[in-house]
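Just one chain is shown here, as structure tokens, and it is the form predicted on its own.
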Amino acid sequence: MVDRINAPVKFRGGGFAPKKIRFTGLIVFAVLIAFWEFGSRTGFISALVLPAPSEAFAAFMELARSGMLVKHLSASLQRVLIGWSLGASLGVLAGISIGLFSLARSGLLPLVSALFPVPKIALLPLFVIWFGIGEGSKVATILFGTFFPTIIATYSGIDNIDRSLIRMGQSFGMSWISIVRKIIIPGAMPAILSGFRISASIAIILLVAAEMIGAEYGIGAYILLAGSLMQTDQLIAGVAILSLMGLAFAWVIGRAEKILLAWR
């Protein structure tokens, strides 16, 4: 009885924290690719409809050896980085304004609600008329598409901050700037970074659409040319490059979360 009383109590306060299981994602990818390769080689999957991963990898290596990979990838990265950086930065500023100032909320929130559901790809011809068929229209499409999700994520994060923390700061005599810098911005940062994840994915989608109209170089232009020539191995290689771009964005944002949200 004494031993049972003095036995340590099992910790039950984990808070439903997700645990990272190493190599699980790689195993899932490996199994899917192996099944795909097996199906293509046995004829279960038609090579005309979906070529084997080995054929797509051979097309990727040929693209790299020819030097065209650097040209296509550098053009796409330049467009997506400029458009996403401008759209996310302006979205954060506008979202903070909506979250903090009543005049900005009253004036901008109805505008955001009206323009956010509009498909940004549908506005691409209008951007071509405004900015020409060059880089301006492509960057503007990405900027416009990433601007609104970032706004919504930012002001929603500010609205969800516990108001008792703000009242506590006021009771301790903190200035308005200090409350914004030490309470509001850190409290809204998880939502802002989640908005970055969503807007980065949207940026890649809009990049492909923009490059399919009047672009000589870019992953979207490469995919469009491969599709028009029925070169499905090159098309799959282009899609894989876009997937790797998305993974790279997710990794960078994940590193930023570890740094900026270390206080959690």
Contents of the next structure:
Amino acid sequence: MVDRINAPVKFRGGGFAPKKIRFTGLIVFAVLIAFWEFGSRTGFISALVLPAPSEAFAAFMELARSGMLVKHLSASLQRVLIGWSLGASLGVLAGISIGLFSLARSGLLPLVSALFPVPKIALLPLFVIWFGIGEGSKVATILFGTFFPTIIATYSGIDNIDRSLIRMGQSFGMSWISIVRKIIIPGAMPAILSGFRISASIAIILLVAAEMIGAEYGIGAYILLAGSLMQTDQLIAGVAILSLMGLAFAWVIGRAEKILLAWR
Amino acid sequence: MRLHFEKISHQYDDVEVLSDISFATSEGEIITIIGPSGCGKSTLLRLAGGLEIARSGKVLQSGKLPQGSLNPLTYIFQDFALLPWRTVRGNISLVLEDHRLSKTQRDEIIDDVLSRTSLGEFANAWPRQLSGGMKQRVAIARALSVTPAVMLMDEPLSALDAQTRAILMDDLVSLWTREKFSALYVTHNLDEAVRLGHRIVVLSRRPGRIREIVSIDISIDERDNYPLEMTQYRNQLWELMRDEALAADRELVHG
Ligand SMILES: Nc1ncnc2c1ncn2[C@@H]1O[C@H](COP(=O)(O)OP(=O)(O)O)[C@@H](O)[C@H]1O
Ligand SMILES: [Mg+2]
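What's the form predicted in complex with its partner chain like, now that we've got the form predicted on its own?
Below, the chain from earlier opens the complete complex, with every other chain and molecule after it.
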């Protein structure tokens, strides 16, 4: 009991609202790399276990100077971009059909549910037989890997559209195609774009896996070679390139969200 | 144009929702439909505009359409149903784009309805920037843009707070005074029904039947001048509704 008058009411609200503090992420990065460099220089981190960041950077510069960076990077980017854009666009089309048509839903959805959880890497040998050891099998792995998550993102986005908006469109006599173009697709767009975020990172994972089989050029091939020669500095450089690639994709999708979802 | 309801009955699965509804609208008349929640008011409105088909009975149209009517039976929904990814202008444009209109004609219509609903300065706002009352004004502007013959309004003010509701009711009264639109106006709010209805159709609890149709002979724009009479109408309707509302309230929810 409070018997003293004027006792202030204790504050118990607030919290549970994490905010972004500028530059904190950058500082964490810098501190971590500085600590790592320091550890390597003092021998606290053995060069056998982990090369110093400066060595990895030197390996990267060497790669760039020799002109191999462009070769590896362009081979990888080409595979990822072709595989991902085919997988994502076919996935959006299939997802829209599942979202709109009973026949597609009944026919395709069980298939999608059955194939989605299969790691596409397991199918890689099969893709090699079907599409050849060259570009075909690599693109196909990425295509299949991004196809299914995009389908699921798209049709569940459509399923979650406010039905009253569709009813509104019908009540104004809008044509079927107008309802799809102007209500259903924009309504599913947030879900489709967040599906793209997921499928872009899946694409990078599958890229590396696919490039580890019979690829002359590609970041994955470079990492595999570095690993088998115990060139850990090159390996770290390759991993950093992949990480930058992922960040670049995320940035592009973020831009697309800013533009396409300006209404939010 | 008039809408005739002829012996409308409707079921969902084995739940009877509406039973033997017959009445007709007249031109320039607002009919308010009032009844306890779940009595089938929204269903009746969906049947009226062709969004659903009655199990038995018919909804018929007669008479001439207003000139340039693009969508004779036009809804105004309780939840506004504005596309969040289109501006105020874009939301109105949406319902015109499927019609054979040039861009100029479309812009003229949009500007016209925006000024009739005093929304001009909000033309480029996003729905998320608007208050509930403003959103419903946009929905009204959108409905006016297709020159409806009968407006089908399903609890258009129910999502709004009491003050906003009073303001929008005034807006509707002045809109009717200027334009003499015809409407079926569903509500569960007695004040709205009495304020806006030329005739008030009182439905029973589910299955909704017509208990009574009450005509109010005082012109809509003059009702403020007859507080005594309006109170009498209100009390008469409340007498009709009270038992139904009580009984409906004590019913178990189906399903
Ligand atoms: N699509 C539907 N399927 C099954 N039952 C429905 C459907 N729509 C409405 N109902 C039922 O019909 C009854 C009347 O609904 P409704 O017309 O929305 O009532 P009101 O608008 O008067 O509150 C309710 O019991 C509701 O649960
Ligand atoms: Mg209702």
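Residue numbers count along the first chain shown, from 1. In this text, rigid core is short for the largest set of C-alphas that superpose within 1.5 Å between two forms. Predicted, not measured: the structure shown is a model, and the values here were computed from it.
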{"property": "Residue shift check between the two forms, rigid core fit, G25 Cα at least 2 Å", "result": "yes"}
